[in-house]
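One chain comes next, on its own, written as structure tokens: the form predicted alone.
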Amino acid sequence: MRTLLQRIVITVFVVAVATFFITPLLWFIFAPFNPQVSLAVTIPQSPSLANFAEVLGNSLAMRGLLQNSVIIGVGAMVGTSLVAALAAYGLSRGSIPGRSLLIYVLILFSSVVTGTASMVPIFKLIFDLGLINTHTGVILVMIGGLLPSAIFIMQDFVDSVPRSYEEAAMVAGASPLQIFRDVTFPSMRPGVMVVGIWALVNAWGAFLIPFILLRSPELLPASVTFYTFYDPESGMPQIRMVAAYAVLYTLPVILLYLLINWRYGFRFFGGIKQ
């Protein structure tokens, strides 16, 4: 009897937790196709694509989604992956005293680089560089914030590459750049993919940095252009428009995940043949 009671309690708890997390997802699925959207989860009686048609007609929002977010996301992804690969290789192969301590300190301060408390000095720095209201300034700040954690992730992949491969290439007369390009980097491909996708997702969803550093509405990414679906007088959101735009906003990330999973199955292979 006691065991049965425990199972009932556990089942009720699991159902309650599952309902708590599934309810917003159900709203996210049904709301974009409902002409009369509310905050309650309701199955649309007559599903319609009118909300999506109206969102697609908003040139500012679509520019932020199809152009600005892509520029910022791809820029942060490429910059973070490249610099992290080079830095991780240097830390892994170099004899630096206190290397582990240095990495953990970088990770500790990585939360400060893009944090709210650091936005004033970051704004001042970007202003002095003349990069205010440019995508370049936003990308550089995002790379700076993502880089410490990216180096930490990438170093595990670099450490897994046997030094004997590099020593063999060195005996064959390869230069350090050739060794990194032709031997080490192909074996680091799993790490590069992981860091690249991680950086892209973080840059895609970033709000505070572009909101502060960008001034022109034409340069704002999709994460910020959500405000175009808010009533300027009352500040109330147009829920049906926000729901439809949210689907379009999350769709590229979902497609990227499916593409990588289909293409690689998250089973990456290095470029070294044994």
Given for the second form:
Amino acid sequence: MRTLLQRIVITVFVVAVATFFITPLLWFIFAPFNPQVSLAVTIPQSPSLANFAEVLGNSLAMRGLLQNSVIIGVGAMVGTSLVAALAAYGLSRGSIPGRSLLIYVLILFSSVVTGTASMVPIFKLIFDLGLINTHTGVILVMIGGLLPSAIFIMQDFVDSVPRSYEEAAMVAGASPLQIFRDVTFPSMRPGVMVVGIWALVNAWGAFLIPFILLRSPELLPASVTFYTFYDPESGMPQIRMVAAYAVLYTLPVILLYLLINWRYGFRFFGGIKQ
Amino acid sequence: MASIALSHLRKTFGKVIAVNDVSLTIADGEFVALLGPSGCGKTTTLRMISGLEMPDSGSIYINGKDVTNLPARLRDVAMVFQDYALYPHMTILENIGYPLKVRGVSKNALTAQVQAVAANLQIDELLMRRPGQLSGGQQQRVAVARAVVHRAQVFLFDEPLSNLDAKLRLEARAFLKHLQREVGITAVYVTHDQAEAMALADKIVVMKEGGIVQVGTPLEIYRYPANTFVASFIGSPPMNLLSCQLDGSQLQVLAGDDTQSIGIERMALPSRLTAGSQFTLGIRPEHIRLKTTPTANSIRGHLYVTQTLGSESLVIVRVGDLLITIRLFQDEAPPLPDVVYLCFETDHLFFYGQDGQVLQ
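Any chance you could show the form predicted together with the partner chain after that form predicted alone?
Full assembly next; the chain just shown is listed first.
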């Protein structure tokens, strides 16, 4: 039996931790509707949509959200899932000695090296390729960073597809391309979806890579556009814009989550959809 | 329809020799069963015929044409897999029609052909469903339909009935045999179930450790097992095999500490058996007479257990350290005393040398 004192201590501790995490969320919920917003968490005296009106009227902000972020996100999603599907298929079906070691080394490198440490060589590489200040450059770097983990996830899905599916297609007279298109790819579709959504969410939230590789304000994705919300005269951040823009920026990811949860209930994460 | 010839096939996986020097000819329209325990190389042989596995050496001919280096899709064979390998994302119609689709058959012609085959196999009600909604027996028929639909020259079956329950398996057995007769196809059928091989095949190829042990019709294999391996593999229950020694005019059954003798006057002993030589005596369970009193040339044993199988019953008798099975063609074994006497029918004896091969 716990003593009363113990229970009080535990409760106080839990409340303290919860407050620590909930406070920023409260700001995120209240601030967009507060025209007199500051960095303090306050309940709006006269709630209005004025902050949203200001953001919607800002062409650079809307361009970042509706165009640049979508291009980069979809580009990274399509590229990552396509290449990861093919690579995982090859790794799973071919006989490559030490294949699991290879994948672990790739993952290790990607998590250790693709961080801040590699920004200078990446910048130099993209600069020399003539891809600086282009969406293509950002997408390629995103794909490169996401691929090792994507292949690792995808391989689990490919491994769970019985080889006899492909063998049956082979005997039936299908060419390798037909087999991949008609049999293998549909069988690993849950994996492609998982990797694609994961890549999209990652690219949507990426800040450092587009921040370094893009120069023109009209090319910046939403994640970096936040950084341009400064008052040109005073140099003070425009917190009203930031607050409203944060909601618009988060909305697609939340909607995506709800959509998938509704359609699939995330049950396909096991690799076998029953 | 086609004949198949295998010539000195060999296949290794790393250090394991899966198939070693297998040569075999299969006539046009013949139903051949490759029979053996797991790991005997029967599935690897089948997969080499299909082109899913390439032999290390040796050649494969289909209709006299060398297909050894031809990929599977160009060999014009059809295969039914052990797990059926039905594509879960396609309907039954699309599954059965897939071999036609990759051959560029038009959609209308494809549907018509699939419907004809499905009607023949009594699965035409299921064409719009998906494999996951079908029972095991239905899935098995769909897998067969997919193999039949594009009229391949050669049919390959990789243990297609092993995932069915006993009753469905018997039904499917009759259905497959009927289908093979009707279509007149050349078929190679892999199984580890000797009853299945006996029931289906025109010719049985018994395999062991990567090599062929015996080839013959089911009756030949049953009546004249070439060695103790085949003798102990074919028949349910299989043949009784007893270690024996020839001692003058007596045949000694060596059963641990209980050695008993039988007179050999009425036996047709192989000429190679000489006094003192050891050998294995084989006798099928139905060729042993059970007595409750000692008679001439009987051996004594203790009743171990009786089994009632419905149409027949089995009596298992312990002699020394041996268990001998006797088949009685009556639905119930009569009440038996603890000590019983066994009489062998002398014209149904098999003699195997110490190398396991039959003695002529």
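Positions refer to the first chain, counted from 1. We call the rigid core whatever largest set of C-alpha positions still superposes within 1.5 Å between the two forms. Just so it is clear, the structure is predicted and the values come from calculations on it, not from any experiment.
A displacement of less than 2 angstroms separates the C-alpha positions of residue 251 between these two forms, with the rigid core held in common. Taking 2 Å as the criterion, residue 223 does not count as shifted between these two forms: its C-alpha moves by less than this amount when the rigid core is aligned.
The two forms, fitted on the rigid core, differ between these two forms by less than 2 Å at the CA of residue 68.
Taking the rigid core as reference, the CA displacement of residue 22 between these two forms comes to 2.5 Å.
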